[in-house]
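Given as structure tokens, the chain that follows is alone and in the form predicted alone.
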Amino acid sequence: MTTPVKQHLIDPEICIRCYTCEMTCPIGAIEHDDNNVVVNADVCNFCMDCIPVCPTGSIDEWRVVETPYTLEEQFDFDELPEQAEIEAAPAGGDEGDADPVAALLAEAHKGAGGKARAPLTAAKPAVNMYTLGKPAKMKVQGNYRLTDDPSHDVRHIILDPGALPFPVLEGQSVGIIPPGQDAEGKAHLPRLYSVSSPRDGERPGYHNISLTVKREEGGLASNYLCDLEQGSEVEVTGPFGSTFLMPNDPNARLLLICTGTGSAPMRAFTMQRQRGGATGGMTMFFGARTPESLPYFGPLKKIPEKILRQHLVFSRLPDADKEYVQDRIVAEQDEVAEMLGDERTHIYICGLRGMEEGVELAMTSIAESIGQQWTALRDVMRDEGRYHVETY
């Protein structure tokens, strides 16, 4: 069987014809007739020069074919075709293709069950606009703890891009690529981390992005990260990810599930429904071991009830016995199960991979109890694009 491989194209539907792309090219691998600006399969070889350039975003697009578009099929294009199913994925291929990162995220989303989709209002994210090769500089606009825990160093670091295009959607992961060597005398690979901003940037309007970092014991890039001071310069790749995405449906119901840093992708998805003025209604599980270690407690704590029903959970708490987001769920099973049965209800889970097994045991109680199985409710609402999973 033909092993799929990534390949370039160009949306003939966005694309202004500027050529700006085929006179960056340094190859020669982008073409152009009559009607549209094309990519040679036989001759890209992924050097990204033409992403940044590109003023409409139309370049950055991608598929994982198993025979490529010939220039002839994609000068006759009107519109991009979709994304096939491509039945020999490669190694950790739910995310298409062999590269590390995309193993990562395949890794990442496992949790799911089966192939991750995105939601179908979901916005069309950018990916892989810059590699490791052709990484974007990002300056340090702030750097700032999170919890007054000792044990637990969790930071809110943001980056700005200066004048690089750098657009990010919600749920979506950049790559920081830890300064030095490896033992091997190697570059270091990016760390994956999800960003904890929306689309439109830390406040309104700000051209940058923010991410939330623990300082890990021993960590390479988490300590690279939390020791940033502001003015520092960072080597970030990506975005990356395609499928833990935000719905754009204002009365889509989002339950959010989350540990620690898994908050990020959370905080991203209540600030832009907060901005957007989304009226379906958000309901969160957090987790942590005591209130000090939770990230963005202090402002989560002002997001009114009517935008985001909070269940923060603590396990560590004296005089209390553990509790985890699990027990939580169970105990609030009338208000899941209400939102198991709604169509508009989409489902995020972020955080330990340990979260994983009590979460499924506590739906499987609750499915159970409206006269559902979990199991195939889970895969009906991920191949309609509402259950995502994103565990490490």
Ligand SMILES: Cc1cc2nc3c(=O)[nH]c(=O)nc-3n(C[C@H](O)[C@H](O)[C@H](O)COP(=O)(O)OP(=O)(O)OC[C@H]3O[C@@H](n4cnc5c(N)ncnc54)[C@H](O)[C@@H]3O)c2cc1C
Given for the second form:
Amino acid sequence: MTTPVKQHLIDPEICIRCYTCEMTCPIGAIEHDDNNVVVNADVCNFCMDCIPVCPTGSIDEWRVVETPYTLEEQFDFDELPEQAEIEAAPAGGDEGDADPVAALLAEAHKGAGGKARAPLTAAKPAVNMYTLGKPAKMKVQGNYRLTDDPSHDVRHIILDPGALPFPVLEGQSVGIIPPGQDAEGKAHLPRLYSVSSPRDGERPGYHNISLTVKREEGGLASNYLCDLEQGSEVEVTGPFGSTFLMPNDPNARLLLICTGTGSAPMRAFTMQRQRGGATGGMTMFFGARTPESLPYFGPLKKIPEKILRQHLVFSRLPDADKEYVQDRIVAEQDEVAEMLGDERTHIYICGLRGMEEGVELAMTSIAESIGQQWTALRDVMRDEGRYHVETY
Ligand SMILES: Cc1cc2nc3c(=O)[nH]c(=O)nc-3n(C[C@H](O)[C@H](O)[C@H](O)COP(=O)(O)OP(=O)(O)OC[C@H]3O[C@@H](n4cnc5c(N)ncnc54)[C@H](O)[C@@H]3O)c2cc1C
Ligand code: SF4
Ligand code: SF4
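Having seen the form predicted alone, can you show the form predicted in complex with the ligand?
Next comes the full complex, this chain leading.
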């Protein structure tokens, strides 16, 4: 059997035939006829130089194929062919430095129990615009501590890409390349961080992104990020992730379940839905040790109940029994069961890997209470792009 390869294609329905990519490609891999602009699979080496210069994003299309589409076939495309059901190329193949990131994301989405899918109404994300070889250089606009707990340093870090195009959607991640080299003299691989700002910027109309970063003892990238000063330059790859995305449907109902920095994408969702005037409502279960270690505690308290119903759950309050996210989900099972029975509901779970088991058990018992089997219901929701897990 032939080994599948990843092929670089251009979406003919979106391309405006400006030929900027053709002029940019350093090795002449891009050609055009009267009909289409196309990439020669025999020549393209995935350097990604053409990705950021394309004004439409139509150049950022990839298919895993057993036999690459020829130039002639591509010149005849009216629309891009669908991705056929083929196993992805093994790591270390043609994806170059995108591979470790793809592996990290695949691992992070494992808890969904099958192939993750984006919501049907989600906007189309740009991915892999900037790579290890060609990262975006961003300026640190701010670095603020979010938590008062001395042993739990979580930071809100704002990055400015300047004039570089860097389109993100809520739920996507970026890679941060820690400076320096590893023991073998190679550049460090990027660490992934969820974007915590909405698509139109940390402040509306500002072209910037924010991250929510927890300092890990002995951790390379998290300490580097948490110690950054305003004005420093950071190397960023991405954006990454094409499934943990928000539905654009304003009537969709979101059930958000998170711990710690898993709140980052939830912040982005909440801000975008507030800005866009979504009406479907959101319910959030957010676990932390104490209010002092819960990122965004102050701003969260100001969000009206009709936009976001909040269940803040603490496991280390001095005068109370330990309570974890799954305990509160079970305690609020009527509300959760009602949401599970509504086809407009999308579930998002994000945070530390350890939260998955408890949440699964809670959902199993709630599904049973309405006569459903959780894994069957979850698989339907996942296939419909309504069940999303990102844990790390
Ligand atoms: C999809 C995705 C989204 C993510 N989103 C976020 C996010 O929004 N916010 C966030 O904070 N994190 C997020 N993460 C986790 C993040 O990518 C990093 O894994 C995390 O910040 C740790 O990276 P690091 O470089 O600091 O640690 P690393 O250097 O990679 O070390 C990993 C672990 O080993 C330990 N370690 C390393 N060296 C030593 C040593 N010498 N002695 C003792 N222990 C050591 C560290 O304590 C750390 O826990 C996400 C991960 C994924 C996959
Ligand atoms: S990825 Fe690089 S080699 Fe391939 S078409 Fe784009 S610029 Fe040319
Ligand atoms: S730069 Fe983008 S829009 Fe312009 S020709 Fe190339 S693919 Fe088409």
